[in-house]
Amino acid sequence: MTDTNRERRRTRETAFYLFTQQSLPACKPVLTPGWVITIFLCMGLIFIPVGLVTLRASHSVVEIVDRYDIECVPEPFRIDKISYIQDDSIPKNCSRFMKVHKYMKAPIYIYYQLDNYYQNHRRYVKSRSDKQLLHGRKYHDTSSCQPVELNDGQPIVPCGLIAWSLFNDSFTFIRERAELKVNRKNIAWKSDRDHKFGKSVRPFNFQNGTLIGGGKLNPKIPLSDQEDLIVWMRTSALPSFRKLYGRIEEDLDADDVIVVNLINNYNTYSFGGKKKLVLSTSNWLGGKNDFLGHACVVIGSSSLILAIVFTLLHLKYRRPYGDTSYLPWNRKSLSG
């Protein structure tokens, strides 16, 4: 073995046994009472800011939140809301009211919001098939779309509970006797419009079962224009969710009165859920969310407390750093 070989043998057994003995040069902060108190003041003087500057922006939101699923049920109905929702002889029409209480600067978003559906349930997320969905009909392995696989013996495109459940309350609004135009166009994803829903895959025997679950989709239309299916496809994690429907691409001005004509197809009379239409604008921080704001002032606010707390005590209980007469062991021989 020559000298190079074992030098460098000797460097590598070195550099283990300082690393197995703890002993690399490291960097090991000694945390101060001053560096403590200090990091707890820059915290609070960084976050109470920033927490303000944010709730600042969320309250800057314009948000109009109107919940229809019950009025939008005639009064005779109302005992019995499921016979109701699931009769198709009864008309499901409803008009609404939403006034504008602050001028709305464009794009105003529309979102339907559901309360106590639990997207996140996990036989409903992982009733789909990501890979049916891109390359359709050619894929046969679908028997994770279960219970909602086969109808008739025939494929059905898209399968899964989650496409079966789609969606299929729809809303008009007018304002001063016109209509608004709607923009439903670009609501998803680009990243699923180009790459998770096929360009060429067209819906097949979808809802034609004796079971219908939500709304019916066009057969002439790829999968990868239709836009609702992709939003709903997107599940969320938590029971109450908003999805985008559409945009208004005009300005709303303070008192006006918007007329939302929406047709009430949706069930969710049979789980107890809600449904409610929401109209918001939007910042740089997106749409209205006190949680951010709130969070960065506690946490703010909890720091400056601390600093404060922790200045008092070490101009009260002074000591020399390193002393070790305060070691528990000193203390015992020192009281002995």
Given for the second form:
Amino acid sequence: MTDTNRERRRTRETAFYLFTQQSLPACKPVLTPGWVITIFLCMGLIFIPVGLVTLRASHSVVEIVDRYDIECVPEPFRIDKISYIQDDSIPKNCSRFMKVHKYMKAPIYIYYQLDNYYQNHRRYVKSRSDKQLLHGRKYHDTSSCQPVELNDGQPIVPCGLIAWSLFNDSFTFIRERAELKVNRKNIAWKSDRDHKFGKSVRPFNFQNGTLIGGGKLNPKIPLSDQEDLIVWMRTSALPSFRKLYGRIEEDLDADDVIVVNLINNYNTYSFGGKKKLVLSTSNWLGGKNDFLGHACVVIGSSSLILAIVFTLLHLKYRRPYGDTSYLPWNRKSLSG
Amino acid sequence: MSGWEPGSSSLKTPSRTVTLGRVQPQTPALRTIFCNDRDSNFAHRYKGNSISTTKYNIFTFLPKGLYEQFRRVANLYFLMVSILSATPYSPVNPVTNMVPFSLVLLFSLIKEAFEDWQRFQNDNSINNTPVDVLQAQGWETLQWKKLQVGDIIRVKQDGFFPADILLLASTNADGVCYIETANLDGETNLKIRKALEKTWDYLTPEKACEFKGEVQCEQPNNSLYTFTGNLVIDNQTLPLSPNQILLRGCSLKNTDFIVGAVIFTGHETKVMMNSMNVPSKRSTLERKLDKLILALFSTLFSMCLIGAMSSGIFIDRKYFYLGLGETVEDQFNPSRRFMVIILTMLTLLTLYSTLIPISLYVSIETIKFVQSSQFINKDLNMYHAETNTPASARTSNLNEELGQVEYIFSDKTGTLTRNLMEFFKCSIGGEIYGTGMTEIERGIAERKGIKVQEVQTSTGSVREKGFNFDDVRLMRGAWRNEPNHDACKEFFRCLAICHTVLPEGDMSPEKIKYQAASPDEAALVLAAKNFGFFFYRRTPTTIYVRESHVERMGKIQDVSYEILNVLEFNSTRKRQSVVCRHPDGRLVLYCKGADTVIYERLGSGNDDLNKVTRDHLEQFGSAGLRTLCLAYRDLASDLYESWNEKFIKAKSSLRDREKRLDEVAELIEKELILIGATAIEDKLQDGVPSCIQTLSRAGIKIWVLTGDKMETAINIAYACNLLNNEMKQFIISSETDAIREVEERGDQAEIALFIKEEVKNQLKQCLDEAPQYFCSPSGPKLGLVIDGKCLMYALDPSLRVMLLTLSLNCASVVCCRVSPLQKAQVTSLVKKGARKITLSIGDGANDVSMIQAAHIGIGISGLEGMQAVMASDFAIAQFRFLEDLLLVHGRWAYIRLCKVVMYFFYKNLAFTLTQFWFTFNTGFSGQRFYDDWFQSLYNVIFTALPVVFVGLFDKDISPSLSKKYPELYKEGVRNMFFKWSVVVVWAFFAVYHSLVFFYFISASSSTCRDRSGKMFGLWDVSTMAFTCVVVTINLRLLMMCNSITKWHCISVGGSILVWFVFIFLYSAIMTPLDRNDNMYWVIYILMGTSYFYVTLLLVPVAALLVDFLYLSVQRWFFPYDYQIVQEIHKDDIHSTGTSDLLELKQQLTPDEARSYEISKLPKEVSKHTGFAFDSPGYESFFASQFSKYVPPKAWDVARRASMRSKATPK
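For the form predicted in complex with the partner chain instead of the form predicted alone, what are the coordinates?
In what comes next, the whole complex appears, and the chain from above leads the way.
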């Protein structure tokens, strides 16, 4: 027992001694040409395959994108789209045709995409009350919801700009005269549904004011089941973003034509935003995005090229490593 | 040359002047103290005896401590940001922004409080020390702090004096007591204090109660060596001198107890009045760091300005979803764009505050503290086993400055040389005795190509410390057979009598120890002993010498010489005399002193002897020996009596006593008869020549500044490799015939004018000549030798530029005969004129001004007094340790600090720029990209520790290689690692990395989703980005390490791990208080996707691959010198590593460990003493002569005193 104690003390002392004498055991990597070339080579060998795999994954995703914000405004109103979209008396129905160019395996995800929409604006991001979303009208301090906090002295549930500007275009899909079933359940993150939005909180006094920003909510359904709202309220990182609308749970064959009947309610015209409808399959990596794959391939191949360049350099102009004549004071004495 | 002013700029404040040795007039001029009468003294309201050296008390700590903290611009900035973040304009939560700031503040405040607490404890223990005070017929034990002016107290043996007291009575005979003044000046020899005869009896409490004296004395002042006052007792006025004063901080030795009256108390004691704070020095690197921070600030402001302007342009009512109605707040009101810009500016300032590295200063301080306290102080390579002295860094501010030194100013005595004086040779009656050969002579001989044969020491020759003399003609009584045996006798007598040495210990020749004010004196008395004139006892009036019988060999007789007067040594007089009465009634004045002074006072006749002796003196001088002339004079009794009256009068004068004493001494020290001369060898320190050679290979120029004669100085310079025959030497000397001629005429104004002209001509001539040497690379190096007198004129503003130009081109410069003030002037000439980093090293009181003037002051510890050490920034025991201190510690500290600073710069810039790019994508609204806690913990947790380890452990090459290739040091001198170009490179990488972080992640995440098609939101993306930032920034650190210990790996891995642990907890826990809805479950969602892993692999590599490319290309094509050395020794690195290890294991023997432990204890009495021929008043003497202020001596005596009293048990 004492022996081990002494041993331990001794080790500790030795360690402290090594510390104060600055001679802790250390590995001292020196970037020799061999290392440089090896590391570049390794990077190339790792990243090119990774890149190719990701690219392949990205290519296997079938994606149909249809921008409809302009087309869906009838010809006469195109000069003044804003008044068109703000005029409730004009029906906003619109039909679009989407051609499937490749076999799409279910589930097929339906996204709407907005561009130039600053959901990450500071004023917008903070204009919500998380506690109200969870506790409902019991929670009174909703000052963060300014300017959409109260209406006629009554609190608004859900309050805040985000909820107020809820996206409210709706889509139905018809293939060969039969309506495609769209599953709109389970489109929001489970963690959001279960923990952020109250199961007994129902919309109240919502969109009753003079200014109406976006979609309305069914006051009978609790917030935790209002999945469109939940999706919308997970604010996006960039001014161009996609949000999940629903899933088509049937395979689509190549050359199928899908008729989309949509109601074009949402105003993106005043600030020049685009609206797009996206149908996309999915795979292990996510959606169609060549960026990762390209980046990996570029990095991998440039590493390979650098490895080759350095090898050639090394063969042709061999830099004598550790050559004392490189030291300036030696150089001087040579010249002198 | 702008900014260079005469003298040192810090010397300008008159309040800092200390004129030790001279009394400053005070108003009112006198203080009257009624001894033993508290009521009468009460009216004067003298200060109490309790002292306080703390900076704060309980109430002032917070305001004062915070004030100190907010004097730093960075802290002030963060205070502003914290306040801003509490406003609605802030994009971040105020609490999270204040946390890192308060952590940093708290850290600093705790440090302050801890230090102050220690000071308080110290004060407390001192204030509560008991002392015996006379109260109502008896001694009563009171605490020091209760002591009052006028009290009669009793101090026992080995006790410390609680205040400045007047010695009344002592248990020793004749009212004598012995004191040790080590706390005041570091001198450990005992000093005698003697009470006035009138008060000898007041020893018992009964007697002491009757004592009713009145002391009239000067007001409290800081002059340690003067005291003027009178004691009025029984209507008699008795003069008081420093001889009756016992100063606080000293201790009583060899005396049972003394009784004294308190004169000055508490902060009015001389020791306390001398304690002042050393002005703290800042390193050059830190000053440059300020510039970098300033650059960061301007970057910050331009970033904010860009963002704010754009936000003013962006904001528009068309974004209806932003709810920008008529009543919108100012920050988003499109109708008031100017306000939008201003307020967004504030928002962005808060948002980008991470650009300023908040923890940089704390990290640097921690690193430096460990570097100095653990590495420098505990380096065994700088531990001097003989004197048991480790190196000690007295400040941790200047570690990296040590890596950039370009000029070293060195004192000679005690620094280059050992200050171990050995009686080596002598010249008696025109005959040289002594067969030894000095190292310098040997060096000269070797250079001349003469082979030196080892001198055979005659058998049985006496060798002891301080006596290295061998000559059969003198030893063992053989001198009686010499033709000039009478001169020999007188010579030995003079050695045995004319001194102020105290014998200690047993009165046998073998065991006796001499306590001397200077080692020269001890050596001389020792020599007398070895020649058969054994001085063994001293009383205040008598010196006892055991002489070998003059006629008969082997017979000894005890002779007592009555000492009538002692005319003490000081640097003006440069001599010392004793008037004594031989037992046969013969009155003799013995005198010893500098050759110039003695020769002036020699009587006529004997010219042959004088001339021969002068030749001998020059011969000794050129051999590097220290010489003294001995002379005597027989006095007629009537002549003596009349002189003695004048002497006594001068001695009791209140004003200008010293000056009058000097004048009186002048009257009798004339018509002397020369006996001979002594030559004492001043040995070189170990390893000095090789160390100097190494340092000069490192590109450091070494200047020797010494008070010695030119010949001695040049020879020491030769012996140290500073000068050699291949060099072109310029010598500017005032010892030319022309100058001497003018001097003889005696007209001061003419002399000054002439010398100035002469110096100017010489300088011009040298400057004309110099370019032809230093322009050709193969030409000889240049050396300059200049003496003090010429230097005085050369330092004149009109000639200063010439002097500087010339001396900067010289490889070495030797200044001899320079005063302490000139040492400081030369130092600041180079420091301010040439803007180079200077280092001064010295050991004595005369080096203090030079040590304080230089960027770095180094004191030699372990030998002489503590003054130099107390004023220094680093203390080492030997000159040769400079090699380790500069080439190893300094170089490392510099490289490490540069790395730390650069890394901090990089990591904050890269991090903040990510945020900046995000701002462009949020309509310039100032939305934060990262969660509050990410942002605030980024600096203090996720990236804090690894960089500290780099600051501590990074090692490019081993210490032995640093010393083997001293040229590597030049990289530091040229400031290779902290140039703007380096900053630009790092800035480039920071920008590049931030672009990769932001755009790679935003581009790749735009369509990213999990398997059920759900898209990522803002917080998912930012968490992904932050993960990549933490991983990349930490890995980048590993790439810049030259050596990677397990601590690097642990801290880097740990930091990344801590981030993951943090985010796991943070995104899983939702407390009712602070609901983190944004971050809830984010990391689990992210980690459920394969996107996370691909990105985490891609982004760091994409960022770091460019760095790697840069590093490879840099090393391949533009390698640093140290990288080549690394490569040369790439293969033996590991082997040396293990051999180091073995060596270390061996070194850690129990003995070693014990002696090392001991070395860490407070130092006990050292063996060494002060320097007699360099009295403490030396400095002020020169100062008053040149009417210049002298910087205060920073003897932190008070603190030292308290340290000592704490270490010694009661």
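Take the two forms, find the largest set of C-alpha atoms that superpose within 1.5 Å, and that set is the rigid core. Residue numbers count along the first chain shown, from 1. The structure presented is a predicted model; accordingly, all values stated were derived computationally and were not measured.
**Student:** After a rigid core superposition, would you say the CA of L31 moves by 2 angstroms or more between these two forms, or not?
**Tutor:** Yes, because once the rigid core is superposed, the C-alpha of L31 moves 2 Å or more between these two forms.
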